[in-house]
Structure formats: structure tokens, C-alpha cells
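Shown here is one chain on its own, the form predicted on its own, set out as C-alpha cells.
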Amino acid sequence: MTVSFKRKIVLAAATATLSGWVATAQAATEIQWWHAMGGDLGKRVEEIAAGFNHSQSKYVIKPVYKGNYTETMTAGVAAFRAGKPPHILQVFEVGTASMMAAKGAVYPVYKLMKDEHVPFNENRYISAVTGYYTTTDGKMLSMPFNSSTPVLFWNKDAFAKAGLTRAPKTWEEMGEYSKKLISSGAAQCGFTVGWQSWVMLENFSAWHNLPFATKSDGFGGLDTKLTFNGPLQVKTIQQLADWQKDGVFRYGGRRSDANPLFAQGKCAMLLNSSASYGGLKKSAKFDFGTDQLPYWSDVKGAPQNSIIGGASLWVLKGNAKKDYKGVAEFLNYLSDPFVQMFWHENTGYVPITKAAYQLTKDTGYYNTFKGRDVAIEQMNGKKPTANSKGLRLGNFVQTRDIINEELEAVWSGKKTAKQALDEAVKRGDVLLRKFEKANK
């Protein structure tokens, strides 16, 4: 089957009419998929579900938007406790440890596929993505879905005005280039950062092969302790605080609130999720590039590899046994290279399988859209280590809130980087002990 022909099938299925879908649903088993993808992403989710429904007649996937990540996870947990769980629940990556600890609620993907005799080869998935969602011996617990990693966006027009021809590769160049951009009048500030805990501590640590926590960042047991207050993390956060004084760095907010500073041309660079690409493409009125995260040049072996954000799909127990064949078939459909390529090209999230990445390359997509492969190249530049496989920490949603509070104390001048990171580690460890006690 040629690429163009199969692509047409996927797209045709994705645009199947709702009326036809409903007609099929009347004779098929309904599979509930609760998710947190609103707006354009929600439309893509609907298209993928329509594609699956169009491909066979036994099952109908019904996507249901349940709000943001936290709201969706809360709704899923409440539904399970009420005895009416959805078959599939989208959970963001920081909820992984909590889902693993939910004994009796989760149907591990590797076991589901084996029980339902659906072809499943865990080696086909990209290890940098699946590492988050597998056991220590490589068995996949949930299906990766929307995975991204932070990258560097840079304003090509502003760089040209400042006499710069490429993106900075190191943190030393981040400072040097930013000062040139400001002094030339090309931008008001050098760079800004979205999702500061994820980008500047979680991924920064992985990128420099430093532990964020003990026990292989939590993969080795519940008795883990946070370690992101090491000398290099403290040095970097303090450097950003110092740079803030002369405009090299500007804080934009806890989530993706920093994106407008870049899109409006105020800051010439942005460190944020690769999934920001689609939104920036619509809002920025200038040409911009995508490149890898900066690293400190004096750190031996750097850069290592970045880690992911996003979410995966967890299968919940509690539905009729006959339904799970349909769940397994749908997860297999999601892994199809053409479906993954469709999702990747239309959202900015990375493909989850090696075949989908290769297929996207073979179609010439990356030649047309330069830089769209930076995220996946950055995740796969080196084989993940114990410090760069991902994080598996209990109560991590709350820990991120603590980190945000402490970092904001640095940006406001109330604390030094050392004081803030020490306090964040101390407060986060209290949450880890609570999680350990509750899940022993």
C-alpha cells in the first residue's frame, strides 16, 4: 500500500460524518475514552476515533472531553469508585505514579494485549517515550498518546537584525546572544520559559544527566528523595535570576503563559514544549526556528537526552469482559504508523513508534517543515540513563506547585536560588513520605 493511498484512507476516515458514525454505533459495542484535549486538539481526537470507527464495525470509540488534565483524572477516579469507569482514561505524565499505585483499578496494557491476543511488540515504541510508562523490566502499563519535550524556539527575524545567524547551543551563548539582541533593539528581552519546573529543573537535570531524585528518579522505589538542589541546578536558577535584572531572562508564568512574550516579538527566544509549535505558527507574525535545548559547555557528556511531558492512556477495569477486545484493537490502531503520523503532523506531539517517525521522514515532511524533528532527535540523541528516563514520583502534581512557588520567590528577589531549591526539596520530600506511607 503506498503512502499516499494509505494517507487518503486515514484522512477519509478522520472526516467521516457524525451521522454515519452514530448509525454504526447502534449495532456495535461502545468504548468510552475520557480525555483532556480541548479546542483543535479535541478535534484531532475526534478524527482519530472516527478513523477507528470507520475501519471496522464491531466497536465504536466514543471520546468524551472531561476538562483539563487534573479534572479528567479526578473524574476518572470518581467514576471508578462509583462502579462506572470509562474504558480508557487519559492521564498526564505526572499522574503516572498515582495510577500505578491504584491497585485493582488499572488493566496494564501489556497484559490486556496478551489476554486479547492482539499483536503487540513493545520494541516498536520509542524508548524515550515509553520509559515513563513501563515497569522496571520494560512492560508497558499505559499507552503513550500525546508526548512532547521542551525545545528552543528562536525568532529568525530578530536574530537577523542582531547580526546572528543561528540559535545558541550553550547557556553561555544564551547570555551572549540575548545581550546582542537587546542592545541591537531586535527584542526587549533575550528569552522566556514556559512550564518552569518541567523545563528548567526536570528536563535541565536529564539534559545534563543529573538526578532529579534518588532511586533512579523514583523508578527504583517509593523511598525516593528529591535532589534537584544540586550545585548545577542552583547555579542555573541563580544565573536566570541575575539575567532577569538586565532583561536577558523574563518570567512569563507557570504554564504556557510565556508563549505570548515570544509570539508578540518581545522575547527573542522561548524554551517550551514542542507542542507549542501549532499555536506559535498561528500567532507569530515572523519567521521562527526550532532547535535543541542549551547546555552548559563545561559539563562532561552534555547534552544527554531530554524527557517527555504530555499524557498516556490508561485502561481501567470494571467494564464488561467482552469490551476489552475492542479496547485492545483501538490501542493497536493508535499505534499504526499512519495514524501516528497524522497526529504528529497536526499537533506538534512526537510520534510514539519508530515506524511512524521513519514514515514521516520518508514522506519528506521534515524537509518541508524544518525543525519539526528536533524534539524527537533530542529525545533520542543518546540512550536514556537512570537520570534521563523520566520521573516517577508520588504527589508530583503538588510538588510542582511547590517548585513554582519557590521559583517565583527567586524571580521576585525574596530568596536566592539556593534557599528556594533547598526549601522546595524539603517540602517535596514531605509529600513523598506521605505518598510512601499511603501506598506501602
Second form
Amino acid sequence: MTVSFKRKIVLAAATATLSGWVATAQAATEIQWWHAMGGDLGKRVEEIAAGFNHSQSKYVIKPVYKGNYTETMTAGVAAFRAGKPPHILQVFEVGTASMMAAKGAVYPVYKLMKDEHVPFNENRYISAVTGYYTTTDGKMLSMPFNSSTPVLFWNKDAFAKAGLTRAPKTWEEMGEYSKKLISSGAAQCGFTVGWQSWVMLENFSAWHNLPFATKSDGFGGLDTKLTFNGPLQVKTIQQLADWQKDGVFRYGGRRSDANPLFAQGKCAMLLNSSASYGGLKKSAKFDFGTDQLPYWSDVKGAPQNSIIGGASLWVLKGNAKKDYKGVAEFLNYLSDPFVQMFWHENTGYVPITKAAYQLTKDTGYYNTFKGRDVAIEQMNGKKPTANSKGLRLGNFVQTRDIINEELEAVWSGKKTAKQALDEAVKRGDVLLRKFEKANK
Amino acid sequence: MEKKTTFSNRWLPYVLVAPQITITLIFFIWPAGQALYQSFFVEDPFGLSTQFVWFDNFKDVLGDPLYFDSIVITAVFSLATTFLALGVSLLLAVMANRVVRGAGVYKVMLLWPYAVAPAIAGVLWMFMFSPANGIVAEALTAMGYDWNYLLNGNQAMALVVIAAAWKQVSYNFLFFLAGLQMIPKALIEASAIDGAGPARRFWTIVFPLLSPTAFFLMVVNIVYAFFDTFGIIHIITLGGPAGATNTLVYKVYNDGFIGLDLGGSAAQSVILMLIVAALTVVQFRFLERKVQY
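Previous: the form predicted on its own; requested now: the form predicted in complex with the partner chain:
Shown next: the complete complex, the earlier chain at its head.
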């Protein structure tokens, strides 16, 4: 009973205020929030903003959709250079190092909260999420907002047809199960992967407690070097390339282009962001489950914990001083357990505070929607190590492109896994040196 | 006969060319100067710290083997796009020129693609050929052809060339058709009376008379292939797979706007500017001599 009741409160508050805010808009100080949440996610963002606007009358949050993550970040950078920055800018996780290095442009969240005397406690947040956005001494620089982690989606109908009852736990089982699925005619291919660099190298390394780069994956300084061409990463990528020949693995494209392969029932499994859940639920005509990522059973200590993707909210300098009180109030509102629960349940992103996670648990949500807590369990299962806190690498957007290019050369048979990963590391290191030079 | 206009007012000619000069200064010379200026700096995205590095950005770009790959890719892409677009549109124009009934309908149909924005054209072709759920891709796979442009660089190149050419065919068609209609019928009739067949009439009379149009279109098409096809590549391939469709313009965008490497990207723009300038000079100095006006 309480489940739906509490959820209704949040929804009612959100929708009622949509009509209310026009009236209060005039006298209040306007706060610009540039974000990259299109479609359904954009509507949720509007609802959250409306909820805040209704809760007080001094400030009005104005969410503005600026295109995809890259476009949003570029727009924010250009606006700052032109002297008209938005108050809040949503930046994807790979842009973190660039934002951190831009000390003159960014107003760190912990400092903002202190300056504006808004209650703020870093321990409220889930460490696997905030680890990405804090300094080495634990100071939070940006407010986590939409965080996700890759999980394994599996087609329950196809599994049943192949006589399988559960999702594979290890990479060994991934191969074995896939072959059964194909030979029984339940699917054309075993599994496919979205965002290959993020899932198969960044998260794979964290999940097996392997360094992706030196200096604690870049947290320890700008003079870091890439190390994702280790024996286990090479072995795994080569295994995928070999599996491609008998259909166990099929490459579907760089971003989430692989999702249709799963949704149409062609591939029986998909490794991709937990945030894909909503879209898959709408398009897949079969019952599917979510489970943890596979690991190699012979690796000691695996699985470790997975790392996040998604974006966080950065406060930019350069606006009127009086506005920042409102920014602080809004960030505080965002951390409210009910707001977080609303966001988590409606989008597939994980809750960012412990209280919001607990609240979602208490309302019995995970009993009704099995597997929705896999993502957070996977991030929270173990205390993060130096290899699984997250990545902080400069020019990382370009490095991901390089990794994509090199992996594509593997999938098309032009290079071996070893050649491609070595080359990717070499090319990525050049970019790291360039970043070091530009940010000295 | 020489044409000469004389202005009695000393200032009038300057006033008349002023708008054009202003536009050129603001939209070409100024940004070009900015690009040149930026290419000497290494700068963080927010413009907070800037370092003068002389020619380091150029050294980085020219020392990168991938940049030369990109030059080759651009050459292949532009030539293929230009020839395909010119060939198809000439064929269509010749055919449309012969149509007597319902010519208007054909013309409108052939002009439609020009009204489509490059990005939308990209989406259209991507949906048809997407290996995951494209209609044409399904058909190709059913026929036993291994279609996956996300992995096969040649297929990706072919797809962006076709999409880019498809968009440009309408424009070319319009010019070719106008050119064909300007050719005096008497010339063609005379050669027909002399016993020349359709093919011979085309190559010895029609085509030479069309050559100014064809030359103009070739220059326009090459410039189009260099710069305006960005949207198509961005939507269909993102420069992939493995850099197989990473043209020079796409690389400038990718390094500058995605990678936020402003200095390196500016250096690339300067080089690109030089390449296009050189190309234009070559076209006008050497190719234009073969054109009969």
C-alpha cells in the first residue's frame, strides 16, 4: 500500500507544480540548467525542476535541453568563453578531467554549499558514485545526477527455449550458454555489447581489479599512462574476436546501436548500461532479466565492483553572486530521497544517496521489479579499490574514439587484440601528454 | 568587344562593393585569421590557460600517420561522390530532356532530395542500411551478402558516397537540364540529318556544349564533398569503422568539438584551407583550359 502512496505524492507534487510555476516565475531569480536529457528523460528533468520551483518562490530553475552530452558540454564551454555561462551544466563522466582542470571556470560543489550555508554531508552519497567526482581527499566537486553502470540483460524466453534457467555468471559460461542458445535455435547470436570501451575495457578492468591507467586510473596526477593492454584484457578481447566467428558474439556499433539486436531477439544477451532498461522494456516483446556482469572465474578477487557512467552537474562561475544561493538550494533538493527515488524508478539510473536507495528498498520496489537493484549492488558490493574508483583521464573523449577505432579493427579481423590494444594505448598516451601540457 | 562600365561618381563603386567586402571580411577573413591565430596555441577548453607553441600543432598534425590516412580517405570520398553525382544527374537530365508528357512531374520528383537537410538524408540512409534493423540490410543479408557497414570500411565508404551523391544529384540535374535546353535544336537536327546516331550526337555536340556547366558543377561538387557532407558522415558512420570514413572536415570537428583540442583542430583547418585553395587553383588553371565557352 505505502509503495504506491509515496510514489503518488512525488508524482502529484511534480505534475501539480507544472501548472503552478508560470505564476511564480516573474519575481524569482532564474537559474539556468543546461542538460542533455532528451525524450522521456527530458520530461523527468522538467518534472524535477517543477517540483523545486513549487517548493519555494525565490528561485526558478529553467532546464534547457542542449543536445547530446558532447553538444551540451561544447555549448557550456562556448557560453563560458562568451561570458554568459549557465549556472548548472550537465557533463558526462568522461568530461570530468577536463572540468576538474578548469579551476577558474568551475565552482566546486562542496565549496558552494559551504559558502551559501546549505546543509551538505558528503557521506550521504553512495561512494561508488561520488568517487568519480571527488578529489583525492574526498571533496565533492560536482553533484552526481544520472549515474548508471553496465549490466547483463538476458532474454528469459530464449533461455527457456534452450533449456537454461539462469543468467551466466562467468565468461566461461557466457561462451557455453551462447553456444547452447544458438544450437537450440533460440537465438542467432549469444551476446552483443553497447559502448564497448566503457563496458569491455573500462568496466571490465575495474570488475577484475586491474588498472586501466597508472596513478590510480589518473586520480593521482596528470602524468598518468594507459595500461589497459594487460594480458587479461588482451585475452578477453581476443576471445570476443574468436567468438565472433561462431556467432557467440556480435558487434552492434559504438553507442547503444547494439540494443535493437537484443530487443528483436537476435542476440540472447546484451551487455549495456542499466539506463537501457526503460527503452528495452518498451521495445522488447519478451520477458528479460538483468544480472551482474560476467567475470573470469580464475581471476582472484573477481568480481570487484563496476564503475559508473552517465553525468554529473557542474556549477559554473561567472553569474551574479546572489544566484548561487539558489543553485545550492536546488542541488540540495536534488539529493532529497523522494526526488532521487522518483528519478531512479523512472529512468533506470541509480539513486545517488544511501537514503534514497534505502527508501526504494523499503517501499518494496525491488520485490515488484526484480533485477532493478543489480546495478547498485554491483557498484556497492565491495569497497572500491584504486582500480575501481573510476577514471580521471584527460582528453578521454578522444581516447574512447581511438579505442573504438582499434576495437573495430579487431572485430573486422584487421588486427589481433594485442596489436590493437597496444596501438590504442600508444595513441591514447599521446593525448594524455597533450592534456598534461595544456593544463600545467 | 570589351565590356567596361564607367562610374562618374568616385565613391559609388566602393559603396557598391562594400556589402560584399564586409561579408567576406566578417564571415571569411576574420574566422580564417582566428583559426590561424589559434593554431599557434595550446589551450584548455575554457580558455583559462593559453600557451604559445609556435608550430607544434602543425608538427603534431603532420607527424600523425592517421592524418595522411584521412587525406587519402577524403580524396577517395570526394572523387567518388563528385563522379557519381555528376554521372547520375547527367543521365537523368538527358532522359528528362527527352520526356514530352508530364515533364514537370519528373522534374519536381528529381528535385526533392535537394530540399532534404544533410543530417536527415543521413538518418534516412542509416535506417535503410543499419545492420541491426535496416530494410535494405535485411534484404542484402537474405541474398547471402555479408552486409555490415559498422565493421566493413569499404561498405561504409560506399554508403556515405551514395548518400552524399544522392543529395547532390538534384542540384546538378537542374543545371544540366538548363544547359541541355540552351543547346540549339538546329545543331542536333543537322547532325541527325548527316546520319549521326544518338550516342555520337551526344558526345560530339551536346557534351562539348555542356562543358562549361559540367566544369562549374565539378568545382561545386568537390567543394560540397569536402565541406557539406559533414552531417551525412556524422549521422551514418561517425567517421568509422576504424576511421574508414574520417574525412578531413570530420576530423576537424571531432578533434575540435568532441575532443576540445582547439589548437590542433585550428591547425587542421588551416591546412584544409590551403588544400582547398590549391585545389581551386589547379582546377581553374589546368582544367578550365579544356572547357569551351
